[in-house]
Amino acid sequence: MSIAIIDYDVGNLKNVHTALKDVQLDSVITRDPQVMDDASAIILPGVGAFADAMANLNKYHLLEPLKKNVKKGKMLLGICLGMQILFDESSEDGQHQGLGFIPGKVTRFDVPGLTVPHMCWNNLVVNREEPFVSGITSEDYVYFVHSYYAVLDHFDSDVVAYAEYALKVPAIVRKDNVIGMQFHPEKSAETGTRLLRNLKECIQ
């Protein structure tokens, strides 16, 4: 088994190998497609700018083989801004398409008094229960940091576990084999390595 680590130039590839690694997953970073195709799974690691994502994910003409696989139904898990792009659209620095494997869309948020970006350490709350969350509650914390969130067009079946700053901030997504991650699950320390070791054996 080995995983696919997308490289487009947002970073943060190397800390998601090393936690891979922790939990015994073989991956390799990589632009080919030749090795997306052959990979168990795909990662769409992220930090960054949501136009500048798409723009290096068309740039290395990789958008063709993400669709196709995700198609075939391999499992694809975006971190972070991994996860934003999997959306529709986004309204970071205007409006950009994302890639729209799950309906919704990315806005900044708005609430008066809010410390922005959300960075910090978070408990989850799960929404609704699937072996990707298995063994996570409450007392679980991850670490995030962002400036904006997504909202779904269908919040009740698509959101996994979500996190409370001043709204209901989805944290844990999943449609079908895609999922994603909102938080750094690289950063989160024993939480993060459960939800890493999890997804091992959803792959399996």
Given for the second form:
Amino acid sequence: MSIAIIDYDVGNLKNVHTALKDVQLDSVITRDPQVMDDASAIILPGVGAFADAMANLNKYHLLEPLKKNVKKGKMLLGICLGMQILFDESSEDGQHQGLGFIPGKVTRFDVPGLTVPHMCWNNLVVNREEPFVSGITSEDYVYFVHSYYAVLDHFDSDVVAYAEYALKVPAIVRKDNVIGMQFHPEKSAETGTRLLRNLKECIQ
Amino acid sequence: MLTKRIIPCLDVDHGRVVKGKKFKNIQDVADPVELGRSYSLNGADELVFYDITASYEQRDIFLNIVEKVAEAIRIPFTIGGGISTPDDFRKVLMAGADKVSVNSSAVKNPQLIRDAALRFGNQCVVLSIDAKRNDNASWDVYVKGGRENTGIDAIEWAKKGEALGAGEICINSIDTDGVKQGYDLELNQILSEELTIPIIASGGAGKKEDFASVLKVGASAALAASVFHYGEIPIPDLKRFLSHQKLPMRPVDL
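Take the protein just shown as the form predicted on its own and give its structure as the form predicted together with the partner chain.
Following is the full complex, with the preceding chain placed first.
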């Protein structure tokens, strides 16, 4: 079982690779469609701007391979910006179209007096029990760094866990085989490791 | 619930962690990779790593250590020391850092803050300020490792840093650094009230109560070095103590 970590020039990907090793998951950092086809699951990491991320996926001809693998039922995990591009669109620096795997849009925190970015350890509140959040309670903290958040068309069904930051910030989202994490599991100490272990079990 | 953060800081010189008093009398302490790993496993909320040699020829050795530490830890990682261009940011970020701290170089060229924030995001840019109390009931910004007074007002500089796009301010008080008599509460309180970005208090931690005091006056995070490195205050104990003081903490599973 090997995981394809998609390399599309959106920051350092090694930390994700290293964290997967903690749960005995092999991974390769790649932009080769064949490797994506052969992988057991695909991870879209990402730090940076929405429009750049989509432009890079396009530039490296990764949009079709991603859509094809998701359609086949392969698990896709988006982390941070990689989660945001799973949605239909974003208003970060203009209107930009996303991958459209999960219905919803991405918008900036717009609450007077609220510190943005939401950069901190915050606790998860489980919205919908499922294997991916097995063992996770509101005592579990994960590390967030983001200025935009997802507004889902179907909060109740597609949000697995959220964090409270002036509003209910979607933290883990899932629609069928597509999962997103707004926080960084690779930077979230033992809770992050636990979630990656759950991911491994969901793949098997 | 947002938590207050506890941040061990490692000063690295020629590949070893060192600790000085009031920026002088530097002593060798430990291997940065082992120390980093231990903090990550024992409840530290973030790790800060300053390259205090930061000479050009030492740069690759340092980047190599950054890579090894990043591999060993599972918490956010901030790098400072010798960062003066957006390209320097890129190098340490690619080596595994999450944030980059700038100090003297930003005083010299404030545009660096804006350029880096635009390229890598505000969350990436930590403005670190070395401040020392003057005779006029305010604080001056010092550069070059605390050796040179710029005459710039520290609070004004922090505000300017926020306006330029810094995501956090790390305020290191030269008066209290290394003497373990507590953080500069007044300075931290003023900054926390006047800025909206998080303030990281640095310099002066000697006992658990010092952490409680500075977090209660508004600092988002408290940074310390020697009390952690020498094992005087284990982080799990400190976090339990602070939780009892009603300060929100990420619990440590031990």
